[in-house]
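Take a look at this single chain, the form predicted alone, given in structure tokens.
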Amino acid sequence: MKEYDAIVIGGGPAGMSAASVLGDHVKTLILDENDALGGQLVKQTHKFFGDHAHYASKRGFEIAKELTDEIYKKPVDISTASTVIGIYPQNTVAYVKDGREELVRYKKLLIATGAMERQLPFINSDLPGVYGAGAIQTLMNQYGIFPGKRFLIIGSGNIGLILAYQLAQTGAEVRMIVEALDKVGGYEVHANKVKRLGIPILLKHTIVKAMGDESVQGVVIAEVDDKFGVIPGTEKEIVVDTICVSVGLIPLTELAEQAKCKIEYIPELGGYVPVRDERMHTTNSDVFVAGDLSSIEEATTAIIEGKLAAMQIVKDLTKTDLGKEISDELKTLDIFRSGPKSFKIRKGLEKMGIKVPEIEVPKLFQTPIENAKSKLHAVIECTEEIPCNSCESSCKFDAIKVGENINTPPIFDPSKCTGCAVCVTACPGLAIFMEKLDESPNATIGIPYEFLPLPKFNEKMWGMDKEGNYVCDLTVKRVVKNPNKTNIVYVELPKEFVDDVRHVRYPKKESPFVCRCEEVTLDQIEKIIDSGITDFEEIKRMTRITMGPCGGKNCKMITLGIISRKTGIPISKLSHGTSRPPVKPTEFSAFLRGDEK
């Protein structure tokens, strides 16, 4: 039986980063059940947050390749297609490879088996067409197989939001994202990417049942109360052929239990997790854990935890002084976990006896942008405290400041911006745009674009707002291709809409709604204008545009823009109609007096 100084179970981000460190110091074996190392990274096509020391702005499959290439340069024994089936006495690991059981012994063991997708019970959840998010990503991003055409996603965490965006990139229709909580669970920038594609996020709703005989043909959703109970009478039917469940992950603790590690239920960390110290040491002196097995977090923290565990193993086995390196990794973890989004993680770690120190996220002040509007400059729409400094790292002109705590929202100095737009292509959240306003009636904006086909010079496209609604027609003036596939499409559009347009799309054959309240389409308005009627009030009377519950807050400027485009008259010269009370929807009962009925 072979014996190793260190055995790593799991070839995901935690296991790979650990094996890379261990290989430089001790005899190491890494085991993984897949045909290649990489874990979940190999099917992640989005760019990662974090700092550049931990692969920020790189896509998951690129990170997997870099880590794999690094390991293969080290004296590490690598056994893929190897399924670990048990941990036995005398520090023995049993695994199956090529149909045969193999046994190996270790001095130190790192378990980095990750997690599995949490299930959600609902009627007919066993119908073909019900998938977990990871399954769809595997089919789509690894094997090019598309399980459906019309999708409903349950859960608005980062995984659900990212999957919705990736599905839209393939041309699939994502009908909506349903979330039982009263707020989006994932990063705001991920939610914004999805919403400007026209994918609605329905809060305080859940799935009731899947419909269909032999496969999914539709779904029933309903509103939920504060205790997540279905509110009778709120059910809605939606036509879909694929349901994606993305409601969290559960750590895979079986091997840790077999290794005699103490397991506790800590919901903030994902459920049952091995008890461990800040250096990833479990209650078994020979066993360490890292990654999603220890707490459900981002891949970046998994990478850091893997390094941390490996350094402690090396220190234990060789007595090498790695105190400074370990201290640096611990400090990095503390910074990553200091933001508001990591509150639950900090609370869970405290239950385990690990105190994450409070690190202040400074409040910086934005430099006024008015004096830079005449030149091409960046517009940063990232206000959430998330661990990322890609924009700061990419800017060579010191125009963007994040600071030591990477949870600090970026601060932009327009006077230092050269208009190079490198920050646009680096931002994992696609939250940076380019803008230029001068004396002409039109403006220029640069929009990050990750779809095919790429627009071409002088093509006419639709400008869409932050909620995916049509705003105005625009003209493509330049397309800048980037090796990381975040291209920039520069478009010309009426100046009035420069702060509204955040996405471009090719015109659809069906006409988009300009007024959603009254369901008035662009085609209807254009036909009325073509007939010779160009007065806003007259168009309003003919179509009921602006007469819905929003009172024209969403559609008035869009309608004026259409009139301006069709007639050539600047919006400033058009009459914008009369504002009448009530300015917000009001029940008739509010106007009753005394005993009136």
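All of these numbers come straight from a predicted model, not from anything done at the bench. Residue numbers count along the first chain shown, from 1. Whichever C-alpha set is largest while still superposing within 1.5 Å between the two forms counts as the rigid core. First, how it differs from the form predicted in complex with the partner chain.
- Interdomain rotation between the two forms (smaller rigid part relative to larger, C-alpha based, rounded to whole degrees) is 143°.
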The other form holds:
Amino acid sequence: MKEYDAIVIGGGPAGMSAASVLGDHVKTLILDENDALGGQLVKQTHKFFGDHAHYASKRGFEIAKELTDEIYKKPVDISTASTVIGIYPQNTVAYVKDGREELVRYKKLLIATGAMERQLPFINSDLPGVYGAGAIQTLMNQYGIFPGKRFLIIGSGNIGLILAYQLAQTGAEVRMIVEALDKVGGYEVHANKVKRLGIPILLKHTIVKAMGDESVQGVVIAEVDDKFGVIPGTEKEIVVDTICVSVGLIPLTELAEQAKCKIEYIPELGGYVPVRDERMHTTNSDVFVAGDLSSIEEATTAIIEGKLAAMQIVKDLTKTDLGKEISDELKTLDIFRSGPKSFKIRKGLEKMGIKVPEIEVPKLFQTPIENAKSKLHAVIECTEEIPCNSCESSCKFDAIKVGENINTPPIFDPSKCTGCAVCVTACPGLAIFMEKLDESPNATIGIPYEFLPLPKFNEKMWGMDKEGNYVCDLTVKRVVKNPNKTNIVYVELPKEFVDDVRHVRYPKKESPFVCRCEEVTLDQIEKIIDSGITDFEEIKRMTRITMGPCGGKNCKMITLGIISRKTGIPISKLSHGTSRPPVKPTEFSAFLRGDEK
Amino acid sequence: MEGRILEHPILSFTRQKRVRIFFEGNEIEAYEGESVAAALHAAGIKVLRYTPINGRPAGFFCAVGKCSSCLMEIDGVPNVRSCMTKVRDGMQVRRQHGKGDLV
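Please supply the coordinates for the form predicted in complex with the partner chain, as a counterpart to the form predicted alone shown previously.
Below, the chain from earlier opens the complete complex, with every other chain and molecule after it.
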């Protein structure tokens, strides 16, 4: 049986960063069930929060590629498409590859199996079309397959919010996000990205049941009381074809249990988790854990935990002195977790006996911005204490300050801002905008834009507010394409709306079809009448209305009614065109005489 | 909305070689590198099996090999996770009815 100094199970962010460190020092094997390393990062298209050293501003799939490339440069044995099925006695890992069981031995084992989506039982929750958030991302972002057309998302944590945004990027319609609590679970900046697209987040609402025979065709939602019970009479039916469940993740602890690690139920960390110390050592002296398995958190913390575990393994096996490196990583973790959004994690770790130092997030004060209004400058709308400093690292002119604790919201010095807009493209929360407000009646704003098609110069668009409501018409003045795909659309708009508009979209007006043969809408006809053309024959020639196969039987009276309504001329006084044969669709061959062809 | 995403604001999808797979005997479009469940979804097929006790339609839930909801009969073998099995040219895929036979 082959023996390794260290075996890593799971090739996600935690496992990859660990294997990378281990490979430099000891004989290492990394096992992953998928065809490629990367874990769930491969399907993340949003930019990550965090700090510069830990891939902030990079998109998940890009981070996966960087970590994978790094690992392939190291002397690490990599076995993909390898499904670990159990941990056997005498430090043995059993996995299946190419349909055969393989056994390998370890001196030290790192389990980084991650987590899976929490199930939510409701009536018909087993119906096809009820999918976990990760499943939808796999289809859409990994395989490039449309997961559905109309969506309901359950849960407003970061995953639900990110998913809503990603679905909108494919052109899907997200009808709403329902959240049982009375506040949004995820980061405010993620929620704002979604709200300004016009996707409502319904708080204190839950799903009652899915409807459909062979797959989802609709959903019943309802309001809940303080004990999460459905309030009778508040039920509503919504037409959707896909229901996305994103109500949290649960750690995959089976292998840790089989490796005789003590498991405890700590809901703040995600449920049952392996008991471990701050260096990721479990109650089994040969076994370590890292990433979502140890506590449901973020890719950044998973990467740091993976490194920590690996360093401790190296230290245990080779007596290499890594004390300094380990304490540096521990400090980074402590700072990362010092914000209010990490409250639960801190509480959970304390329950496990891990001391989390209390680090205050410094409050910085924003200097008034007035003096800079006449030039193009950034506007930062990031007030929540979340662990991210990508704006600070992106600014070459020291105009943005976050400081040592990356949970501190940024402060901005407009006098140093040159208007370069690099921070707009770097911000993972898309919470930075550009603004220019001078003496002219129109203002300019720059909006981060990650949709297709990309607007063009001089196009007329709609300005939408933070809740996705129409504010005003505006004109595209400049479009800056960026390699990281966060493009900036600069638009000109009336000054008074400059603080309201946070998104632009193409005008969308639903209009009923008047003519079903030639597909002419009410809106088209009204526009022609508004332009001064009121004669039925003119409108007919311009739109082909009444000229299709039905000969006007469907649409003539409706069109005359529209003309009459808009002009005030009674229908009896309007000319109504000339009827010509054939009045029914007729084959040309019907008109042939004798043996004509 | 069914089928494959051709244009995306962030990602670019390059499809690999076209392969022929058969669902209940009928050929459907599939490309190397895709999972069976993904190719079926692109073809509008969401029901992957009927459950053993109540005969209810079931599809995938997690799509990453954890939930075992997507078990199908692939090339005559039952209980195969269709989300973790990549398409192969000539593959025969069938909905699984019940628990599947051992031999």
